[in-house]
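Take a look at this one chain, the form predicted on its own, written out in structure tokens.
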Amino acid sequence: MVTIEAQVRQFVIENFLFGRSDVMLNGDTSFLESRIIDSTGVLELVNFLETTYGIEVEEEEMDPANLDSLERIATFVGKKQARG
């Protein structure tokens, strides 16, 4: 079974790092501080999360606390899915 973190990692590598797997992308790597994803990229990421995991990300949830690393995204998506 592929984890949320692994799926999001693959999406980020393909869409923001253009396939460069040599870039260090740990679970806690900040997308914003590392300049991996900018504000437009966040919208692409949210669209991916909503489409892939069947969740709806509210405007107030588009926050670095939820979306700024693989670990934060995995936790956020898991909570959203648990709420149904």
The other form holds:
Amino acid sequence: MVTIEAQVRQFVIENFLFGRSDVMLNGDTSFLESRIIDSTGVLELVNFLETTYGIEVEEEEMDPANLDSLERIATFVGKKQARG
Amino acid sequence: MANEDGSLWLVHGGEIFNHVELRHELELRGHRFSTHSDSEIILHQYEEDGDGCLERFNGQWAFALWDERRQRLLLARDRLGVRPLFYARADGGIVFASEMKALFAHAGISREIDPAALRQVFTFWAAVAPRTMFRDVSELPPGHTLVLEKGSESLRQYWRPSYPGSFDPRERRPTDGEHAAELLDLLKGAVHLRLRSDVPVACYLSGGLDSTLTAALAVRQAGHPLETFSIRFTESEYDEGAWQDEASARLGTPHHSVWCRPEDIGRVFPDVIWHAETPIMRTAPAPLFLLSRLVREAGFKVVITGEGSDEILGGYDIFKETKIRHFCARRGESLIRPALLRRLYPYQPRLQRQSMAYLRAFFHARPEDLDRPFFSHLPRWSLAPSLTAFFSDDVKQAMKGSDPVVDLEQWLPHDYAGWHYFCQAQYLETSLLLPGYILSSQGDRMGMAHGVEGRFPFLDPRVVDFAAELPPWVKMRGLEEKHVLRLAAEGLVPETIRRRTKQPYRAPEAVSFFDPATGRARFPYVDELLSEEGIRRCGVFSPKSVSLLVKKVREGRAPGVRDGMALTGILSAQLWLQQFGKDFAARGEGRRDGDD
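Rather than the form predicted on its own that you just supplied, could I have the structure of the form predicted in complex with its partner chain?
Starting with the chain above, the whole complex follows.
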């Protein structure tokens, strides 16, 4: 089974990194510090999470604490699904 | 043109607007003139003051002056970089022109790309003079001279924007009303000089405060309705037609508009790049290409515009952004201050939907950012690494170990660190973007593509110097931009225009090249240049990265600023590489024998 982290990784590589190989995308790589994501990118990411995992991301949840790395996203989505 | 005894020879492009006053002074000192040309003023003023003559000129010029007695060549360019001057070394000498493509008529000058300049374009929106996109070609920076004399060469700056070291709010200063009255007097003088012309003068009228005011002053001084010109956009988010109609009705000007659809931008884009001679990160120059064509077809060669006001009086959003970020960063723990960040960019709905935590991160509103020399431009320039990420491995390798933003610190003037943060932002806009993009790619090059000369009252040196001395809070009161200009314009422009918030001039990006309904390219050149084969052939970008971007655009998933800039930058660079590479001879201009 493909994990949430792997699916989001694929999305980030194709949509934000455009396949570039010079950025090390580890589980804990910060999207902000590595300048992977811009303001539109956050909305694209949230849209991807909502449509792919059937969750709803509230405004107060749109926080780097939840969304700034693959690991954080996996944890966040996992919790939302468990609550859902 | 030469002086009386043939000891001075001049090649001059541009205008010395105060030639009448200078001529009168020079005649009193015994100078005799053989023409009524403003160019002849340069020769006589040089005889009188040497290189110091430049400080007497109020105008927009680029010239080369050969002093036969001293065997000395002086190249000079106006203070703010309105008129261009490029040069290259060849055969132990120097070749110069107002367009780079003219230099390639010399067989010794190559059209090879300078990758470092490309990276500057992808970071600052322009190469930083003297660097140009061509490795062999230099641009004389604004406010500079280049002197070649007896085998030596010296580049000297005779003018640059400068600001007071401090503004003490307790100091007795004129009231805002007094500042506004003085500004208006200076602007009237600036318009008066710029109406001097052998040919009829027209005005651009964007519907904003700046061009409405300059048009209003021009109409009053001309004593008859001047014709006005504007761009209309079929995409309503870019269009300012209602304000243009209101302004022209109030001023009583016969008004002409050119309608611009996204596909019109895509259609002329190759010509835009040919005339700009550089890749560009925005499509905004293209509508101005269409506008200058309309002006020329209507029989005009000179237009007065409001350009320069936003730089000298703090009109751009980046000044508002800097002020809010500074306010937030001073109290890093404040939960309320970052709410102001939402007031930035009301025309960007996606930004409005951001959470506070992300807004703070994107706008670098952190206390530790305050001391950074480019505090004002950090959010904008931080986009660059994700744009240059599209470069091919070879280009990345060639640029390894250097950072254009770090390198730019060497370029800052010695007193920059002591200026108010608002003035630092003004300096960067006035010295980088104004000459490198606004006055060139969006200004002179698009105008001159159809033989239309722009004249800019806000860039009159007396207006510029006056504005630089004004405290930042006179320019921006709270978050009201160009406060002092709004006061100056009272009674001269319609109240709705005087009070409206500035609408930045923007144009459609990706939809100009791809039809959003079908995802198809609108023009064959777009498909050809952005194909994997087209990208590989030019060798500057990564085929894989570009194909992922194009896929995203075709699928309508690239609505953001970063992706739009990437697409426009890559496509324009591909057009530049093609037109100044294999297709150069075929474009007709600049053809030389033996060119392949």
